[in-house]
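As a starting point, one isolated chain is supplied in structure tokens, in the form predicted alone.
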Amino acid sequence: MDNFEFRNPTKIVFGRSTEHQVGAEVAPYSRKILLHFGGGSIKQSGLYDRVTASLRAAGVEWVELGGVKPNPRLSLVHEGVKLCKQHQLGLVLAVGGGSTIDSAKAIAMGAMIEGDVWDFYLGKGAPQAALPIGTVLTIPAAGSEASTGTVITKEEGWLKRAVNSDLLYPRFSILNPELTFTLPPFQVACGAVDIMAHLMERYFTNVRDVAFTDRLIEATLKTIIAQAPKVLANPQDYDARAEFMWAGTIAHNNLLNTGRVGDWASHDIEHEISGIYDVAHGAGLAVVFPAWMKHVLHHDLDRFVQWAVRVWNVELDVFNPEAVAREGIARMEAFFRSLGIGTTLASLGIHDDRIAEMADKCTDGNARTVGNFVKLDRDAVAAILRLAQ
């Protein structure tokens, strides 16, 4: 196990009707905020009215910015930054899923600088300050409600890039499983894949003697495998929704990083798919992850066997470990399909050949490699994308 430091300062307010507490959570930070959200669903559901009533009761004023899309856009971030500066807003409150929270984090960074926040996404320096961020989570998937990360898409060139900083931990996140009851089945399925991907990115590591966090990751994977079908079968099953939502937060709040180094190549590769084709992130990960596994399988066959046996209940065959590992991959693909998610580029409707372009963007023209478990150059990324066809 590697040395590590761990902290997660995000206050989690979990349970039924907890959105009514948002005003009390916001007020200690600012009395004038940016209220950031996506489309019209929070107004149709009544969530907007409950949130704004709570803000009003706490004496908090707000300026609104809606319109966040999946794979959130830099142009809307720029609008939010302008509003924060113009109105001297002191906190960004994201009401929505990971895309809204990621957009809020970008705005929170951009509001504190004179230049373009996109520079941080290009690796040109690191943020030194950010406005406080709060969230009311409506889609369990991305884990952004208790993480350091944000991912934004720049429309010019369709580049999708990430920033990680401790400054981006939300000060609080409100998690009410009831708010997820009306999610469409496809969003639930994409969320399940996204959560599992966060776990597997951490699981496949070159660090030895990490048995404790191995077991935590395996347990969280098995929770999603058990609960996702229940949620799809009965959308108002509060207990299944609660297990699903909390597992999604734990999967990406950095607890499961401790003492180990994750991979993250699959996320980098998927960002090129959703950056160009604007597909749902979870749907893209369901395509990339099996292909990545098949490509790197022999780097550490024992770890793949352990994963297959412990997570997917494949029977151990000491005389044919590769067959055990491949059966684990096959069961994962079958599980994704059982949720209604495809596992090939063709299933996403991607038939044209932009593999070379995606591989080139992913590796900055072969100037860098991606991943830690196995370091992948441009040719390796292209090979994985071809496996995913």
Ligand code: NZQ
Second form
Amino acid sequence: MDNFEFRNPTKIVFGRSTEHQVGAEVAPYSRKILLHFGGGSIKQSGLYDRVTASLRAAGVEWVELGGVKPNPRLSLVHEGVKLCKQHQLGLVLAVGGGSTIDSAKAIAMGAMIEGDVWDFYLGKGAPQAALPIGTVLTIPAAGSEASTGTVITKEEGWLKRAVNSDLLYPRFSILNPELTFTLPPFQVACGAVDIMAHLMERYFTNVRDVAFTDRLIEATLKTIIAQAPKVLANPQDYDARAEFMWAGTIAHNNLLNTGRVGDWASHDIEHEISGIYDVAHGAGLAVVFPAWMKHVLHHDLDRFVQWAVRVWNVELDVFNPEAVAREGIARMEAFFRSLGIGTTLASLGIHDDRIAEMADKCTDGNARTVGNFVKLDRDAVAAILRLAQ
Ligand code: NZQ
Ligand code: ZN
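Now show me the form predicted together with ligand NZQ, since the one above was the form predicted alone.
Below: every chain and molecule of the assembly, starting with the one above.
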């Protein structure tokens, strides 16, 4: 196990009706905030009314900015930054999913600088300050409610890039599983795949003797495999929703990364797909992950066998480990399909061939490799995308 430091400062407020506490959670930080949300689901569900009533009751004023799109855009971030500066707002409250939270994080960084926040996404310097961020989560998926990450798309060139900083841990995140009852089945499925991807990015590591976190990751994967079908069969199943939601946060709050180094190539490759084609991140991952696995299988067959046996209940066959590993991958693909998600680029409606372009962008023109388990250059990324066709 590697040395590590672990701290996750995000306060989680979990359970039924907890959105009514949002005003009380916000007030200690600021009495004048930006209320940030997506395309309208929070208005249809009545959540907007409950959140604003709670803010009002706590004496918190707000300026609002809705309209965050999945794969959140830089132009809206710029609008949010302008509002924060103009009205001297003291906190950004995201009510929605990963896209809204990531947009809020970008605004929180941009509000503290004179220049363009996009520079951080290009790796030009690191943020030194950010406004406090709070969230009311409506979809278990990205894990942004307790992560250091934000992923934004710049429309010009359709570049999707990430920033990670400890400054971006939300101060609090409110998780009420009831708020997820209204999710369309496709979004539930995409969320399940994204959560599983966050777990598997961490599972496939070159660090030895990480048995404890292996077991935690396997348990969290098995939780999603067990609960996602229940949620799809009965959208009002509170207990299944609750297990799913909490597993989604734990999958990405870095606890399961302690003492080990994750891979993250599949995420980097997927960001090129959703950057160009604007597909849901989870749907893109369902295409990339199986292809990545087939490409890197022989790097550490034992690890794949362990995963196949423990997570997918494949019978161990010591004389044919490759068959065991491949059966694990086949069961994972079948699981994704059982949720209604395709596992090929064609299933995403992608029939043109921009593989060379995506591989080039992903590796900055072959100037860098992606992934840690296996370091992938431009040709390797292209080979994975071809396997995904
Ligand atoms: O915009 P509204 O109307 O709210 O609709 C959303 C959106 O269309 C809808 N939705 C959300 N909650 C709902 C609901 N509809 C009905 N009822 C509800 N309760 O679902 C759609 C998807 O929302 P979005 O926020 O895009 O989903 P998700 O949480 O999957 O976020 C995806 C984004 O997160 C990034 C992805 O790249 C992608 O841009 N990621 C962020 C990470 C991070 N910050 O740590 C890590 C992840 O790996 C990921 O890359
Ligand atoms: Zn993800």
